[in-house]
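Listed next as structure tokens is one chain, alone, in the form predicted on its own.
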Amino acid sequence: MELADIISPDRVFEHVQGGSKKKVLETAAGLIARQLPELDPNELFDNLISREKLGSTGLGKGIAIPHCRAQHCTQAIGAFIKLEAPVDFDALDRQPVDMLFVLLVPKAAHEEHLNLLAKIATLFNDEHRRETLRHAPNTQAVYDALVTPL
């Protein structure tokens, strides 16, 4: 499965207000649920927070990949968020996070979940890709940078 299979330009959100990790996750849940009404924003938020309590999804270099399984999710769903200002995400390198790729998967999608996380982490491990995403002039450019194969 490629990232283009799980994300669309309408799930790329720029200039999102942050404030705190909790607020960012709450906002992310709301943005996704607004586009996919079968998903409950409160459930998504609770699941994202529960996963975060197991260990930060902040990878470092300003990137986080919050992820969870969701009850009414029938296929993997991705959303990309660029924050207005970086927030502390308890990342491994202690640097604040300014970009997040939120991944939701069905309850039973264990292997798919791990494969997608690895693919997303590899994408963000590329310094050129991170900088392209940070400086993309518009939403379509962000989307293109996300889905262009490595």
Given for the second form:
Amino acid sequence: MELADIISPDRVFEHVQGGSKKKVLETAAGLIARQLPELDPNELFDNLISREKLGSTGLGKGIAIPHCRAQHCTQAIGAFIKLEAPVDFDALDRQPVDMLFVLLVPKAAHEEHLNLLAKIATLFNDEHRRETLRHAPNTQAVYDALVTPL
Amino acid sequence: MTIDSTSQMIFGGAILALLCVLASVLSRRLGAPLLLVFLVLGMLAGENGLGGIKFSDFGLAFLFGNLALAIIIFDGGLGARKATFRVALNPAMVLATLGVLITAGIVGVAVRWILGLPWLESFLIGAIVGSTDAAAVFGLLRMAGFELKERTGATLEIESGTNDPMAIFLTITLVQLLAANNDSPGLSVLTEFVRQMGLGLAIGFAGGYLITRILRRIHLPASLYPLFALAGAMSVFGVTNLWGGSGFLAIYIVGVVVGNTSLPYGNDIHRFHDGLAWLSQIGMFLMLGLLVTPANLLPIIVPAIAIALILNFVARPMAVVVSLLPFHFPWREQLFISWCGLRGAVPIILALFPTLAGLEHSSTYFELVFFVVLISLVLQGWTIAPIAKWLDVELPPSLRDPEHLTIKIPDDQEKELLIYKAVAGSSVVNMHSRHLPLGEGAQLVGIVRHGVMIDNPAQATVQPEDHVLMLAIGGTTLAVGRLFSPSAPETRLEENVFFGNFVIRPDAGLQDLAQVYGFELPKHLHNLTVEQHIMREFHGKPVVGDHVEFGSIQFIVKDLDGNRITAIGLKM
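Please could you give me the other form, the form predicted in complex with the partner chain, since above is the form predicted on its own?
Starting with the chain above, the whole complex follows.
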């Protein structure tokens, strides 16, 4: 499964208001549910928060990959969010987060979903790609930077 | 001795030392063990080699050998960090005593069987090759840029620092029995053992305490502190031997005590002895190379190879497995420890004992042992790096504190000024100074860029080539230091590849994790946290790099505080 299979330009959100980690996740759940009405924003938010309780999904270098399982989700769904101002995400390197990739996967477990998560994390380990994403002038440019293969 | 011949000797010795230092470059390129290079250089300079130097003064060799060994062992003690005793002290102690006994016993039987020597003499040879060489193993691993898991690394380090006294004790006892023609050792051996080890421990601790006390109080020119430490340690070594204790054990303990005490000029003491230990290694192996007559080695090649093979493939693994039985080491680590039984200078020095005591077959001992050590250096020395990789006992090099300057603030020995350089590729580059994980009590002092202290460092972003100055409580070094480590040589050892990209809280429930990541969790683990599970798997003593697996998910210990896990990596 490639990134292009799970994300579309209309699930790239820019200039999202931050505030706090909790607020960001709530906003993210809302934005995704507006695109995909079969998903329940409250359930998404609860599940994302429960995952954060096991340990922050902040990778460091200003990136976080919140992820969880979701009901009525038939295939993996990705969304990318650029924040207006960075928020504290309890990341290991204590750097605030300004870009998030949210990954939702179906209830039924699948080896492929783990691979996908690892793939997304690897994507953001690349400093060049992080900077491209950060300075992308518009939504389409952000999307292009995301789906360019490694 | 004429002035001319003195000058000749100095010139000859200096040229040899120079060659040795230069040879270290070659050794790094070839991956050949450095000590082997020294030994071969010595043999080349010797009577059958190009140099044609005749040196056969066993008495002098013995004196220098003891001196050099004492310095090397002292330096080993200085480098032993108390924090590693948590996982390694007990296993290392068993290896250093029972392990040596088992090794010596099995090799003894092999010698009896292969060479047909009488029992006592066979065991004497076993005892002589019983101890491992710390410097050899660690020189090699450090040069290859390896960082070992703490359990493995520290066990090997402490073992090799402390097993020499046991081998020396066994050798001396057997030599005495042989010289006295006494076939029934009996109780006297046991009392002798207690006296050697007891006195070694007692005088070592007392001496170490005294030396650190004086070092803290006394005001000396800076360069004299290391000299004082050396002279003090050597006095302890001498007096312990005179009183019938184990001087090697005593000087190791002095090293441990001095090395683990915060002292003025502590770094100078370390650096001075590091250099001195190198010089001792070079000098000792050169001398031993000179001492042996290579032509005499030819007739014993076959039995020596047989004995070396039994030592490395039977005796050492048996000793390790039996000694580590109570400690439940993972099998990969046991295998690696078995293979790290490198023999070095100690056996060769011990092989001089029978000669000095005027025993029969003495020269056979020396040549046989020399050859066994040679084989061990070649066989194991050359393969340790690939074997460590194969057995997966390495850690990312970023876990090691990178090179930096430490300045102790005088009169307040708890505070240090640390100066780190931000090399390109390290994770500190581009980090806002506000986000430096300084830890409790630490402060950012300043950032020097192109030789100038920049204004308002608290608002700056760290750039490559910057020097970052921090004030910290002694011992907080590590937390900050990691950020300044250069990037890993191989992708496999990059931190986010090795530990995975995500970090899990130690108190996260396994059941919750299983739900998110969809792995099968055995029933009996349902109510455990990740930390509890890892604690059980590793018998309460986990180290960084230990991991547990569920399907394609791995949880890896990333950070510890004493016996408590503070961070766990999640790898997919």
